[in-house]
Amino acid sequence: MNVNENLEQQKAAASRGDIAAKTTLGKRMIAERASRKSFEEGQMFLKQALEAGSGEAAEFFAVLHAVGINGQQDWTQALDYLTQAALLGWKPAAQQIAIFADKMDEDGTWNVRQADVAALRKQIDINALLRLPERQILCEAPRIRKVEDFLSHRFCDWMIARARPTLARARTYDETVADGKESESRTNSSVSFSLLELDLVLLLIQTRISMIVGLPIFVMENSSVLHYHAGQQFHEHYDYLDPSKPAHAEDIRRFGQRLITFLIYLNEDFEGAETSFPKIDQKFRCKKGGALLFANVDVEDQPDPNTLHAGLPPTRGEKWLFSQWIRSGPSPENS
């Protein structure tokens, strides 16, 4: 079955009143952003699904308000839609409400009773959740910074739990292959999150990153979670796009250069596994919830060869990282 046939089947099911089909179709049409008309039609399907009681549709409206896809980010509206999703029985929304309110269940999970959702919503202080710690300067050439306690441990654990079921062998860039290729230079696993896979926890992380680097979230590529077992690594490489390579030059022309790499350590119970910068003979790592960020370009926005870096292998345990690349223009996923 091709994509268009599948789309027509979803439209047919939605026209018959299938709530799940309306939800799936609405999310898909918004995410694909084929045209303004398609986007508006997708919103219509989602509204119909929400009116029919779809908690999943309510959660996606929460995502849209947190992304700011209709204009400015609106965290109040986003949390209200997330609350509505939870009250409609959508479990992932209820768990996120509990995480935002820092209310862990007695069994150590983020499950919450529907009867408690409204009260927990009132406890959420979004301004406190967006308050940032200070950056530390580690190096000026290249520009490397560290932010201790950037992310609360509960959000780190949530991202690990979200990533774990869908991890796959990480790939390296190859202009001849759309999704890159497997390489012996990179042996770790990863998973990235598209618009359809966003939730409010991930968007809170992106918003905090946006605030600390001073750039909007629409210049961010899809966020990824990286996983390294003992012995797995990512050999020396650059994150910037090389303008001397035609495919890279075209990518830069359309979407901008990769200005910044932002890494959040989601755990700390491992040994080794530092991020190494061999040209300056330095290596760094953070505690759980800490962030390491570095500019891939120099002060004149030209690729900085001193940013050559490697993800060294853990010698014991396993390492989890949240990885965010930030462009100088709207990223491919947001164009």
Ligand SMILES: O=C(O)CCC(=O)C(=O)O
Second form
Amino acid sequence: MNVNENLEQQKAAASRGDIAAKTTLGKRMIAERASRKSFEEGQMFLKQALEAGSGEAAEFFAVLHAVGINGQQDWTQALDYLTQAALLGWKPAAQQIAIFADKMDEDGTWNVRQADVAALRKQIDINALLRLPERQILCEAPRIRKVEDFLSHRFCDWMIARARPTLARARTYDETVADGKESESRTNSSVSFSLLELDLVLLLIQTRISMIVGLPIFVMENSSVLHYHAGQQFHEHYDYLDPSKPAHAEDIRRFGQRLITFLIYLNEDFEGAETSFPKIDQKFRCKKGGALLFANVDVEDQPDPNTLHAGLPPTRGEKWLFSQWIRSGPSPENS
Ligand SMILES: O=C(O)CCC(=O)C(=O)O
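We have the form predicted on its own; now please give the form predicted in complex with the named molecule.
The complete assembly is shown below, putting the previous chain first.
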């Protein structure tokens, strides 16, 4: 079935009052942002779905408020919609409420009783969740920084749990293919999260990153989680786009340079697997929740060849990493 046929079927189902179809269609039309009209139509479908009791629709409204789709991020509204989603029985929303409120169940999960949701919402202190630790300077040329305890362990565990079911062979940048290509230079797996796959935990992580680097979230590419089994690796490469290559130059013109690479170590029970910088003969790794970030450009905003780096293979255990590439202009996903 082609995409348009599918769209027509969804529209037909939505017009018959199918709540699931209204939710899917609303999310899809908003995410595609094909035109102002279809965006508004998408919002209308989503509102109708919410009024009919769709927790998934409520969660998507939460995401839109945390993204700042109407101009400004609004965490209070976002958390209120998330609470509504949880009260409508949408399990991922209830689990996120538990994570934000730091309330793990006795069995080590984030499954909360619906009766506890409203009380947990009251315990969430968004200002505390957005407070940032100090960053340490690891190197000045290239500019490499480390932030210990950047992310609480429960957020790391959530991201691993979200990534695990959909891991696929990681791809490398290739200007001729939209999603890049498989290559022997990158043997690990990864998952990337588009607008339709965002949740408030991921948006909280992006917001913390945006605060620490001083750039808005709309310059961020889709966030990814990377996974390495023992022996898998991401060979030496640059993250910046090379302005001397015409396709890269066009990419820079449209969306800006990849200024910063921001990596969060989501676990620590492995050996080896450092992020290595061969040109400066250094390698670094973080404890669980620690972040390693580096500017891919020098102080004059020119690509910095000293940022050549690699994800070394684990010699024991598996490595999980959150990876965020940050542009100098609205990223391809946000343009
Ligand atoms: O796995 C690592 O430590 C490095 C990841 C990396 O090179 C990248 O995301 O560009």
